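First, one chain by itself: the form predicted on its own, in structure tokens.
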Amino acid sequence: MNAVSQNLKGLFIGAGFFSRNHLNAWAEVEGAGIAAICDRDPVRAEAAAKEFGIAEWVTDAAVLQSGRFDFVDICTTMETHEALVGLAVQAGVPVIVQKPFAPDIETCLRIEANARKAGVPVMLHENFRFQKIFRRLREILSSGEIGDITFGRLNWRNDIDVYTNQPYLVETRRFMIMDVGIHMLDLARFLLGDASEVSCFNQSVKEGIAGEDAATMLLRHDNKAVSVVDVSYASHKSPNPFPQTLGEIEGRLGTVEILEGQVLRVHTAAGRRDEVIAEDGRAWTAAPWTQIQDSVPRTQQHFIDCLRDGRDFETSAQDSLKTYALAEAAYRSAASGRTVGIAELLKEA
């Protein structure tokens, strides 16, 4: 990518449930802003434009062909991504697109190959790794304080009502792994490195849902470390730990625990210390969503900084294929009862 100097003008597509977090965040991002919002529902599009002071609203994403936009933020469901990213690629407009990438690995591979062939940069909006607690944890791991990493456990279990705001999830056959599990798989890669094999057990605990609402995944990482990624929307606790990711990372010289209340507890031969990761204090964030909301401006700022500086995205489309392949392997493992490697999945297009 080539470096640019001017402020970048963006088109925002999708005025649904999570869009408020994106739009609030774009108001903070340096070097860019949203010039127009697009949604198939004109009422939603107009309402969002008025609320966030966006000058233009439209109902047809073909506006991408106008040549007026420097980037597009696609905040829609995964079934729409291939067509919308395709429009952006045809127009030569860089893309940041919500996860999951697409409904299946074959579609992900097509989207990535099409964008790469056209030379259009695409980034996945993968915000868990941009949470402040995990940026700090990555710093601790990189410092060598706990030595070479040998094991990790990432736990995201709660009973938050996701169905009221996102009723389509009741009918979604690939549910928990695609909704939160894919965030956690990316986080496992971010903290422990790439992984090549997955074993998985799925569960459908809530009655009447089409897909899984709980999954336990075992990953073998390329550096020989092992991790357990454990997710559920059917875990009843009081107080509800949503949306905290808990767990631990073990090394040859120590361990870091990820505890409730945004605490990192570091154990080494020198003793134990706690680091409390404070929230950013934004006016538009609110508990219990704060740590998720705080990560959104960081994710979007990374996208813009990379565009302006000509750098590769951390979660580029090409890199994110490795995360999606882990999710695909988890589904295939749950269905077959065997460990599934990702190498062959990445060659299926």
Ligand code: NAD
Second form
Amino acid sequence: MNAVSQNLKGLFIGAGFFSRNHLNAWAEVEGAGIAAICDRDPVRAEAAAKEFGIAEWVTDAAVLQSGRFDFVDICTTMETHEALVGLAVQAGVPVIVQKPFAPDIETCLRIEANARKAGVPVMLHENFRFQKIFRRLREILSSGEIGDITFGRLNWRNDIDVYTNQPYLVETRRFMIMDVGIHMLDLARFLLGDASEVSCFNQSVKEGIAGEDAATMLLRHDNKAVSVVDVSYASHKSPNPFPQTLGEIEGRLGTVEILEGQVLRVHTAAGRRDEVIAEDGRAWTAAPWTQIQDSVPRTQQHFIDCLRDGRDFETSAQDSLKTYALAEAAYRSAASGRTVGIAELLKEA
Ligand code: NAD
Ligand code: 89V
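The structure above corresponds to the form predicted on its own; please give the structure of the form predicted together with this ligand next.
Below is the entire complex, every chain and molecule, led by the chain shown above.
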């Protein structure tokens, strides 16, 4: 039962494919609860309200104007985000909004500027950095055990049938970089620091899709580290490594490999050790999605904790502009064959 807490009351928008993970997670989050669910499809809205014990269901997000909500969780696809975040900003309601923020950097800049000018906090629900394995990897890197970071490789390559659950991806022109590349670019910034230049090659491998389903990006980070970020839904391996991000981070004193089975393999002069990151073991998670599902309560708890304490979100809209500028630079690099800097893109605000 989703007992709406005596604390912050939320509106949830978007009872589609991924919403179950958000709604299961909200039942765990301390200090907040979902008071109403909105979907433009009344059948979906009513069914989700019934399944998750949510008192009210509606089909029009204009309910944000009612003054009854302390926050809104927007779990819809990217082309709807400017309008829905705009409604929340107009109503002065803080927002957590699913990735991708918006299809292009211009729209991301517009949404962020509108919210900032109104003083309404907006967080991107970008949950890969909230996966347990990457929280632990960040701790190891911050400890200095492998020294200053010099190189990183992050890859997400599999052939999961993503199209059955998310059919809109077949028609999405900016597909792989915006769907999964954005997770990798945020991870690259989280693990290696901000980046300022991108070179990218895109591929469209699967027949009949509108956009790219594979992308290989080379990043130059501000600390002079270099990273290779590659993503593909057209890579055939058995067992299928979905939804694991694999790779390695190299430093002046050692390396941490990110291996299958959620293993961090730490190599230093002192020797080599494996850290196996265990899943949380929730009743509502299930293979192969568990690694992603476990990150959702952690992401949403971060949003609520920061909201209550008045702290900046790790993935605030303002900070995330640097991730979306990297995605925009990747598309412009793939189209032009040039390396593209993000400074010029962020200046377009
Ligand atoms: P979906 O299309 O299955 O569901 C979206 C729902 O929102 C639909 O039911 C639709 O009717 C509703 N909707 C759209 N516009 C609306 C509006 N203006 N008012 C009310 N309802 C509206 O989408 P999905 O597959 O659940 O994905 C949603 C978002 O989550 C996407 O941006 C996707 O990239 C992201 N996603 C993230 C993760 C992750 O966090 N790791 C995983 C999968 C999907
Ligand atoms: O996480 C996501 O954004 C989904 C995926 C299939 C990668 O899990 O699209």
